[in-house]
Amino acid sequence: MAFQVEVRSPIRLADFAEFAHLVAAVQALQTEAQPLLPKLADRTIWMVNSTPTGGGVAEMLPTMVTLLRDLGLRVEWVVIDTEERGFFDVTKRIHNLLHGQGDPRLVPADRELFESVNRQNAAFLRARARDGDVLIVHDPQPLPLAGMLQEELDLTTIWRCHIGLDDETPATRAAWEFLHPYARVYEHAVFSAPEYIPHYLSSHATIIYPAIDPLSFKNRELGLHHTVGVLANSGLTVAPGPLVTPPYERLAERLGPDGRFHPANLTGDFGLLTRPIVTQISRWDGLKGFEPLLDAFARYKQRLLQGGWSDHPRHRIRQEIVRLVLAGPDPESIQDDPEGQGVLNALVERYRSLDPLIQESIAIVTLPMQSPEENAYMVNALQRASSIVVQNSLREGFGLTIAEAMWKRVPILSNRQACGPRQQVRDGVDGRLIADPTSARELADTLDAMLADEAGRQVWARNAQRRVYNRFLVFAQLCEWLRLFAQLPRLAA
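Chain shown above in sequence, structure on its own - the form predicted in complex with uridine-5'-diphosphate:
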């Protein structure tokens, strides 16, 4: 049965407004909200999804709910639930199909289960929602709710779909056909990219991008000492001097030539504080493109060692000392993710086959996940220590790691093939987008050109941060939601 999630985050808009560079964004949000407040005064906005923790939606909802409440709106978060595990098997299959993967056969029994579980959960909302309220349903799991509740209640209904594929395949067609009867009853739909909108929703769909919270542990400003402290406390660098804070309980680990992981600074310092650093941080997922990136960097170094050095003295030094960091979650925390372990194992094997000279220039790093706060700080500090952040995904729904790095004024190297990166990065403006993430030559050449172009990197870095400020911070996201509310007939009246 569904349940309501208590959101008790202490963060307020006023906390953001204490930062000079966020004042205008907070004010813009407040201004946007003013005319809407009287229209929404007697209405509750019901956010509904299928999990209180884990995954991007559950990550984003607490900040959204808190800030909308702080603006003066009444917002509640409800999670649907069931004892019938088969329900989540069906919804997982639908999820995968929308990403173009899996067996496209969905049978009448799948539909029956999908509907019956949603009907049980609809009872929870029917007992609480009132005529005039706004229902925002996230992702496909609770999709049938709107149709079921509309039988008795006069609601404004919005479906927020966070997933999709920028290609039509038998798999995506099967999933969209299956969802059609439930999706078509919604007044409006919201997607993360225009490419993800199915044809039957295209007349009443809006794009709202995912967004980052600039005060979260992952994205907040870190001073010089704090950055060095996090890197040293987590074992990612050798402490350059005495530190106020003790080492973290769990350290980041680096792959050694023996194929085993050791505390990252055990065999000396990798050079995060001084060398040009190229970084990718992602889950160990085959579609994240770690292996082609490793290959491209290894070949790049090989090419240099065979005499391909630049004639420009400063750039030649960069080529000599630049290093690659590939980081992702500690395998212990992904034990229930055999695919992730497999991807990491393949990288380990590839790394072990490299020339020792080249191994030295590449760090495959696992970040402990036991403390979400420490993990977020490690990601934050690693991104800040990078000259270039790569997101070499072959497919990518959005790619929050890109917005995170752009916000920190780090230029991005990604590609046009994946849909998410091209929503965020403008080629030659915020970084570079290549055509093919599996092309070692294109990756190496673009990386080298970016490293050589010191002035360009500074321009891309500044543009990247401004773009995140305008489009991918939580304030911009909430402004989009408020604009959408304002245009819906019942709320505009």
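The structure displayed is predicted, hence computed values, not measured ones. Residue numbers count along the first chain shown, from 1. First, how it differs from the form predicted on its own.
- The candidate at the hinge, the spot where one rigid part hands over to the other between the two forms, is Y209 among Y209, M60, G72, G102.
- Relative to the larger rigid part, the smaller part rotates 21 degrees between the two forms, based on C-alpha fits.
Right, the form predicted in complex with uridine-5'-diphosphate is done, so what does the form predicted on its own look like?
Chain alone follows, minus partners and molecules.
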């Protein structure tokens, strides 16, 4: 059964306005909201998704809800839930199909389960929503809700889809045909890229980029001592001295050569504070490109062991001491991603097949999710400790981890194949985009070129932060949402 998420963020618009570089963005949002507030005064905006933690949607919603409330709107967040574990197997298959992956055969039993779980969850909203309210449903999992609720309620309905593929394949056609009966009843749809919009929604769809909260635990500025403290308290590094704060209750765990996970600093320090670090942080998803990145880095180190690479003394040292971090959440903590453990298991087996000398240069890390605050701080500190952040996704709806790292002035290595990264990263301006995320040679060569170009990395880092400020902060996102509300006939009247 669905449940309501209690959002109690202490951060308000006034807190953002205390930072000189955010004042103008806050004022623009307040100005955008003023004409619309009277028209929404008696309505509740219901945000609905499928998980309270893990993934970009769950990370964005708390700030969106908080700031919209701070502007004077009534906003609630609801998460659908079920004990039918097969439901999330079906929705994960749909997710993969929308990215062009998997068996396109969806059978009547899949549709029956998809509808029955949503009908059970619709009862929760039916008892709370009122005529005139606004229903915003995120992604495919809760998609049938609008049609079910509109049987009894007069709602303004918007579907916010964060995923898609910029190509039509048998897989994507199967997914969009499956979703068509539920998507067509929505008054409007919102996508992250025009390439993702199916033809039957093209006449009433809008593009709104996802965005980050610059004061969230994951994105706020961390000083030197705070960064070191987080890395040490979470077990990601060995404390270089006494710390003011105690260790976290749950520590990050690192894969050992024996195929088991142990506290990340159990066997000593990995070098996050002193070495060049290349990092990818994502869900354990086969579409995120973890395994090709692992293979590319192993190739990179193998070539070094064989006497290859640079003759330049300083860069030769970088090549020798650089390390790779592949990090993601504890897969047991993400209920709507049943494939996570399998993807991680495959990565474990690939790691175990590597030369022990290469294994020493690679850390596969799981980050505990029991404390969202501590988890966010771990991600923040890992990104800040990185020389390069990689998002090697084969397919990517948008990829907020890219914007997060760009905001922290870290250059990005990604690719043109995935639509989301190329919307954010300009090749040679904010980082580098390769053509093929499965090419170990191209990944290794581009990674080496980025490491060698110290001055270029500094320029890319500055450009990256400026681009996020202009396009991918939460204020710009909410301004777009308010403009959409103002255009919808029943809300604009």
